[in-house]
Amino acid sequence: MAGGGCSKDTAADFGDQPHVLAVDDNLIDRKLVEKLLRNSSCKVTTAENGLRALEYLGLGNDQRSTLEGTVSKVNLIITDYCMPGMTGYELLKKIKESSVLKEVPVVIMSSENSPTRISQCLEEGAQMFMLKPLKQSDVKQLKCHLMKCRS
């Protein structure tokens, strides 16, 4: 399959409403972003940590194998930079391995503009790199990107 962008295969096919999994250890904050997403149209579930948005993935510890060869249940994945357990970096990385996942694109958020940090998620893949809080703007933003990505 040739690289860049997205195809019909490694996504599931999602009509007008792409599935988004948003991943935030902060409940304010994962609230805020799944009704910013719902307010545009977007269908929405939440994790609360890494390894939770890689269970809900497929990617658990104790399902390596079952995954393989399916499409991912989730069009595009939203994750904050900073959680106990396993950062979004760490997460995007897993993702990216994943020979089903790795054309699911990312956007990691984070309330740190750091350069050094935003250029690291980017060459290991990331999408997009917003700055938090999100706001109705940048949603719509990432939801253009998404289905300029279908096309």
Given for the second form:
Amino acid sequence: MAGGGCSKDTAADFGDQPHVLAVDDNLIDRKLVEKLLRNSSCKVTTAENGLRALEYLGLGNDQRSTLEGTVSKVNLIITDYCMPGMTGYELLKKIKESSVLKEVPVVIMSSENSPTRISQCLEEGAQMFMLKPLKQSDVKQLKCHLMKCRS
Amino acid sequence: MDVVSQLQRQFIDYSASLHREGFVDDQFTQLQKLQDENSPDFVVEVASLFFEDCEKLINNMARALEQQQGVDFKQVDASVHQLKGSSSSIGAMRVKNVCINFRSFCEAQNREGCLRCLQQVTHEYSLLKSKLQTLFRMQPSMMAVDCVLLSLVGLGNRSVV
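Output block for the form predicted together with the partner chain, input the form predicted on its own:
Every chain and every other molecule in the complex is listed next, the one we just looked at coming first.
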């Protein structure tokens, strides 16, 4: 749209095709989550660790606030908890510390059904905690939840 | 029963036996359901990645356990954790179960126990690989190719449309 006003700066208007960033150090899990998300009509970008994820989001160490305007590239971030280097929890914290990205819902995945881990993540602002291995029904439920949050 | 139905029957029966014998669990069925026109070779692709990953991780574990100066059990455990995750995601139940035991031995820093588990996991992985390769040969897309070939050789008594 030419001329004056800013476009809506929420990451809102994705119609039926949310853009999801999926973070997991395990190749098989990345492939699986990507397929599950694509089957739910999501656009998917994958990252193999927290640092790469942050770089993609514009929050990398050597990127001095390269975020364009106030719009997030992605509508949802789904990340594994157990990753070498930066854990999913640490990634979650960094996202919530960012003025632009803190509104982006973050979902944590884990193979461990640990109540402490779950409450720790939810307290830090994670939208949902999901147990691995993920199934199609989990992702459908996730998408429904996400769509509901938009309206 | 024509050739196509026979092959389909074989595929179904073999698939069922893999479940019955615990080689694969429901997660494998989930993967099969994910296969569609957009990704017709999804299961084979994921399985191939899994086999590559297995070999790499098993080698890592073996090397770490061989260390005469002292085994770094954390390193072994890291590989086992990865393998447990992958096998769980693909539905490789027997492999996953060995990994669960394996992790206990890592935690206990029990080298003998670890070596036994390494042997078991190698065995289960080889078995599974061979079974899945057999299954994949029976797949419908493979069957279509086989049917065409059979017809051309004149063994099929149905014409290929």
